[in-house]
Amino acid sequence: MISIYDTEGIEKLRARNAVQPHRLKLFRTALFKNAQGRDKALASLPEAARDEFSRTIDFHSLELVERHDSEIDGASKLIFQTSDHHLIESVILRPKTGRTSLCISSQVGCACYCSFCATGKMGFTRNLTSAEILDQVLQASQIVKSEGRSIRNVVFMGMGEPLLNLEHLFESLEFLRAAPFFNYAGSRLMVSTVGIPHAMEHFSSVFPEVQLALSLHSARQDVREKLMPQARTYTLELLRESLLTASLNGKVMIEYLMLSGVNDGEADFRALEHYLRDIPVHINIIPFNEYAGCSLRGTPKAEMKVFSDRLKTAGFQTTLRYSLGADIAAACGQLVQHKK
């Protein structure tokens, strides 16, 4: 079987079944830009291809297992099977704004275990596939197709460190970008990251247009020890400098996960301040999602709303989020399958 996204793959298929360039191009955008499904798409072509092009081509590399619908909200979230057996989750936004996002994992797992994530619970087993992470995308938007939405933005915050599998990142963000196939603005894509020095430094000269977001959540280099492992080898200090070259591309997004008693004090904000002054950053100030087993708990909202406050009387862009999809554990965190 040949991938969908083997472009040589396909083009040899192409050739073979004489097939006009320009009758490639309409069956690409109707599979990718218009997300209106396989057999839509095989239509598209010369009737004397259409067999071979169904039975040669492997359209998708996950299988959608379950389905989960919010009854607060309107998120859902969707539970995918790998060739392997391992489950992953995405989860569809639709806040009232009405531009749809969809949240997509980048591996099976996750290596860096923060105590704040169920992910990281599940321990690392592999890295998603480049096919793997675009399939997220291609099948949900299938589904907000039938409801007269389109995917509006992809983030990669679900399960896994993005910057811990650079290749199967970059070409899946190749994929996104490229107009023959989904011809996603960088503006309308954003990879969030624990904060991996050398990978953010790479990844912004490679995807300068791309959203970067930086999962911060404390600049005490103690308290950040004890969220995120990952911080006792790449140092706040170093992680600043980083910070600063990622920013001469645009705006860096923090984020900034509040705990009760742990990273929403004055010494915190304080040191948040001190350590983002001068950098050009958006500040997002995000809720808590509980989950079994862990004994953290999130900041009230009204202390939260004066945290925010503070920091834009400081100077700082800032948004006060809110979570979808909690009901259905779709939340940021809350992220977490384990294999069949």
Given for the second form:
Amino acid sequence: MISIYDTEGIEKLRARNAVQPHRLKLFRTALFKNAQGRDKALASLPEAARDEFSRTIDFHSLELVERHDSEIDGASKLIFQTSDHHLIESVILRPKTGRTSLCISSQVGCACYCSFCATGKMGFTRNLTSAEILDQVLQASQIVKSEGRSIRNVVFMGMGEPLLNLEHLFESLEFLRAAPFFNYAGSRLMVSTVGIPHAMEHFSSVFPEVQLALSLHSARQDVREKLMPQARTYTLELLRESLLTASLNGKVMIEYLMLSGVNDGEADFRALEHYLRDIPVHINIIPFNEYAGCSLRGTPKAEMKVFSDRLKTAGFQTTLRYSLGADIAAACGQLVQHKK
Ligand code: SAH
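Any chance you could show the form predicted in complex with S-adenosyl-L-homocysteine (SAH) after that form predicted alone?
The next block holds the full complex; its first chain is the one shown before.
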């Protein structure tokens, strides 16, 4: 069997079956861009080639084992199983604005151990392959296609730290962007990171048009270290350099989770304002999603609004994130491996 993402293997298969290049292109367009499913995609090939394509190609590297649809908003959590029996999650977000997004995982578990994140509690198992990253997009695209929708944005904000799986992240971004494959404009793709300076710079040079988001959460070194162990190695000072470089490609999104009594005070505001001075950013204020076993509490909504309004007054483009999927534990930081 060869993977649907094994371009060399598929090229050999094409030549062996004397399929014209434009028919292969139609097959890929049907499968990836139009999310029409395996059988319809095969039907776009000459009849004589369908059988061997069908038998030889491994279309999916993940098995969808559970689906939970939110009863309060338009979120669906998809639980996939890998061939070595690990579970990972993706979330389809259908906000009222009508723009469907997909949040995908890049690793099984995570090695960053951020104190507020549920995924961090499960430890790190392994990197996802690019085929596993891409299959989340392919399967979710087929689901939303059946609803008459399409996925407009893909964000790497599920389980894992994408910049610690750089090789497979880069491979999957190539396929997400490539015209015969998923054909996403870079501006529709976003990679969120805890902040790994050399990887951020590498990423920005290879994919200048893909959006970058930095999970900052505090502009005070001591506070950030307590929240995010990675901050000890990758200090705010180092991160600022990478932010300046990355922002040459366009605004970087700054994610700022608001935790009561931890990063929402006057000193926190002033540190943030000072830290981000002169950097083109879009600040996204995120409400904390509570989960069992975590003692941290979110900042009350009214206080979040004041914090966000003050940032706006200080001249920063700022938005308050609306969290979807709370009832199905699909919101940020709630993606945890479930033991079956
Ligand atoms: N490792 C990457 C991407 C995964 S997390 C990163 O850290 O950016 C995606 C976003 O959700 C991050 O900004 C993360 O800090 C945030 N997050 C994690 N746990 C959360 C929680 N319990 N409530 C709200 N946001 C959370």
